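Just one chain follows, in the form predicted alone, and it is written as structure tokens.
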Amino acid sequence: MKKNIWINLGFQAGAFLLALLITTLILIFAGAPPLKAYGSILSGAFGSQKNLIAVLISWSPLLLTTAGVLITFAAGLWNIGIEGQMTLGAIFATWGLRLFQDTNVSPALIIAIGLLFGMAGGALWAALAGALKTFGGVNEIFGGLGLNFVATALTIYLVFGPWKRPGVGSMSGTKPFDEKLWLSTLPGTALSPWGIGLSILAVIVVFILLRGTYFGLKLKAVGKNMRSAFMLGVPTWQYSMFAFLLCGAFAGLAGAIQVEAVYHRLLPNISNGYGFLGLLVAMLINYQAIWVIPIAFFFAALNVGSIQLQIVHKMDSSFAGVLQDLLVLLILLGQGARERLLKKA
């Protein structure tokens, strides 16, 4: 058993070093000194309090989307539609705030209603992907991708149509909500302790759910072999749908927090790729919820720190995505090689 652990760690360390080597070569070919470039990323992420706060702001939705996809991965489902689910969460949160903003309802309750609306919106959109797969025979990858496009189109329609700012419709989004409807944040920042707390709580819930409950055991049985699980009496399609609903609720909560704490309005690109990034984090950690918090923080730091590459070295900030994608690809390849090695041993 100990030998297997060391082999696993060796393959993961090798994959990380290989990814670092390849990105270093890319930097050299791009004309950027590797050490200075990596130093710029570190400085961009941790060089000041402002930068660290930006990392934490990115960390929160990434925790939620990763926690969500871990549930669907456990059920053997590729919930590619999580981007759309986060977007629908933002739309529903905006709808909830707009419904009650001019009433006598207390601001704290309206904020809570917005979060609940967001969770409901994300769950609804995920349920559509689940229904397409369960009752329509549409693969969840294709159904999810299609729903992502619909969610984006719906956001643009609302921003430029019914919810547009008085006299103007622009990519800057809807009219900002009154400050009393903002989720509480640290003074002068968009960092919400409530957002961070809810995100970490979601990860803890998923960890307990998948590791310490009969529900999690049955969910993983469905993911491993749906036919066998059904023969053993597990209601398979119901568990698959429930996985979609839970994942969508977490994604919707991420979208609601973006509306209430970060931007205070609905934006056309409010999901900002966090759904797809959550998929990468989940694959990188081999679907182990215990690693979500540190690895999601690492990815958030890369995202924020890489902005310095554009400023200092005139490189596109998407370089961070190259490193992230390489890490996931090489570690997945390493896991495959490790399994083959262990089978031969």
Second form
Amino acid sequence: MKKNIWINLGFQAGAFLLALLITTLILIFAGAPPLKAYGSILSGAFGSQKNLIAVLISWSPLLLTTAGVLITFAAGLWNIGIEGQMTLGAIFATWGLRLFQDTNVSPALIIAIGLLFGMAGGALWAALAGALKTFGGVNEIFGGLGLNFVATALTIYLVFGPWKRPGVGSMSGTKPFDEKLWLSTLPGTALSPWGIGLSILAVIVVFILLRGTYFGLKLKAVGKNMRSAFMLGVPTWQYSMFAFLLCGAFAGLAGAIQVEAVYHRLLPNISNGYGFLGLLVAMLINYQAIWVIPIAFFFAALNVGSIQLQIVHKMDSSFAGVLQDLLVLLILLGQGARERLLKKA
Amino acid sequence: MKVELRNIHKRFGKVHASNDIALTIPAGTIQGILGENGAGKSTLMKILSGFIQADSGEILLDDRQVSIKSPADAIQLGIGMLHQDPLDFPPMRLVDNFLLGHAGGLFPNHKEVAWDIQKLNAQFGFALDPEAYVDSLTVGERQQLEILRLLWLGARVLILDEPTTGISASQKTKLFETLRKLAEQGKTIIFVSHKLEDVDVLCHKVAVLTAGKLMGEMNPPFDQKKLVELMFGKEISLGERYSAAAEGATLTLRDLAVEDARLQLSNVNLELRAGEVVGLAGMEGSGQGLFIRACCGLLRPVHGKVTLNHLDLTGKSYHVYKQNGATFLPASRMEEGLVPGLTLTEHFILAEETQGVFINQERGLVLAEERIRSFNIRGTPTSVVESLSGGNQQRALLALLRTPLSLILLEHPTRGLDIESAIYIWGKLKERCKQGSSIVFASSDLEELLQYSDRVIVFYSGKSTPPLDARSLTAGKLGELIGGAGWDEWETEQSA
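Please supply the coordinates for the form predicted together with the partner chain, as a counterpart to the form predicted alone shown previously.
Up next: the whole complex, starting with the chain shown before.
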């Protein structure tokens, strides 16, 4: 047993080093001095308080989306539709704020309503993907992908149509909300302690859910073998739907926080790839909730840090994506190789 | 082409699926391969057709030793196999199906192939349209298509695996005609089946396999009794039978009719008494599966009534049956019983009633340790189920059963288990009977059926006998019924 853990760790480390090696080669080919580039990423992420805060700001939605997909993965579902669910969360939160912004309802309550609306919107969008799968036989990957496009189109329609800024609609989004409807942030930043707190809470909830509850155990049974789970008396499709709803609610909350704390308005592409990144993080940590917090932080740091590459080395900032994707790919490859080798042994 | 197998061995883990098989089939012969499910028929045929490789042994074609590493090798050498489920491409046209398996140039010549199909059609009296789509064909026509395709590819040895399952009587006649014609042309036909009657009318020669071994060969006229004996092993000795049947019905079936895409079962009646054991006999896929699934709501009956403990549950779902004390343990333990990746403890927790939100891990562990002990499972509470051996998986499944239960349905409860495990499992089941549970089990093991059942229902191609008193049955009689002989008694009754 012990030995297995070490072999496992060895493969992980090997995969990490290989990913680093390949990205270094890419950097060399791109004409950027590798060490300097890595240095820029580091200083871009942690070099100043401002940068660190930017990392924390992207950490929060990543925690939420990763927590969400851990649930759907446990149920054996590939919730690719999480991007759309986050977008719908943002749309619903905006809707909630707009509904109450000109009333006498206390701002704190409106903010809470916005968050709840966001969760409901995400859950609704996830329920659609779930219903397509359960009742329509549409694989959740295709259903989710399609719904992502619909969600994007819907945002653009709203931003340029019914919710456009006074005058002319613009890609920069709807008219910003009044300051009293902003989720409280650290002074002078877009970092909301509430957002961070709720995100960490979500991870803890998922951790407990999957670890010690009947719900989590049944979900895992459904994910690992639906037929056996059914024979053991688990209402299988209902559990799949629950998984979608929960994941959607978390993604929706992430979208709502983007609206209420970061941008204070709805804008196109508000999900910003956090959903897909959440899927990557979940795969990288082998679906173990305990690792979400540090690894999501690492990914957020890479994302923010690589913005420096663009500024300093004139490289595309998507370089962070290259490193992240390689990492996940090689770790998965390492797991496959390990299984093959151990089976042969 | 003459086919010769010498000392073929193949093992899958502990199972010796082909054990020193030696068989010679002269050119122009229709060779029957007979055996019950799991006897090793398919393994042997897959070795000959290149789907799997033997661990050791030789294959000779026309006295020349060959090595067959893939189905492509096999067809190159002239060996074609017709699978039980046709391996064709339903959304494509017939010609395209022909071209797919053909090692041809870059640009397929449709016209020529269509012409070839017509020529072959004429030769065998088939009426296949080359431009038709495969999914518009019946099972029988797809079989014809596959035969033509293999011949077109140059097959001189044709292997047919259970070809008479799922086709109509007239298609069967046609198939047999075709096979006879091919044999006259000097082609070698290998006909794998468990149906005595088919083998009887068609084959020139029969080999019987049991548990991976070639038990014997026979030339016509075939002695059915002898074949049955060979198939099921010579000595069928019965242990002491004991019965716990009491009064009061747990399950009643009234004029039940169920069907799936392949099979229809109708006019089934049963009154199952508390503590009674009813065995379902028959070759795999003869209707027992339908029957057992209809008894627990996994299959909705098209007609008739199912009552459990005097409650009409017709058309209700499996979970409703489960709540009313019925449970089903299917044959495929890892697919429909246990959840790979979960531990024994997690299974026991899942199987028990949910209590609150949080799992009491300690109580789960205590429960697991107790069940592991009382069911003699070789594993620990944290063992994942796939790490257990087949026998221990079966014990685990039984250990998952809740108490009390009024109806336990099982498929092949002891298949693949060693004798010790089998006896143990029946001991546990009989304990349940004493507590008032009724048991319905399907099995292909005659000894098991006769020893443990109070009554037996035999299935054959969607027909079923009324429940027969197990004491009045012999292994020979049961074997005959399973093979489709001696059914006249009920057929006249049904038509009357």
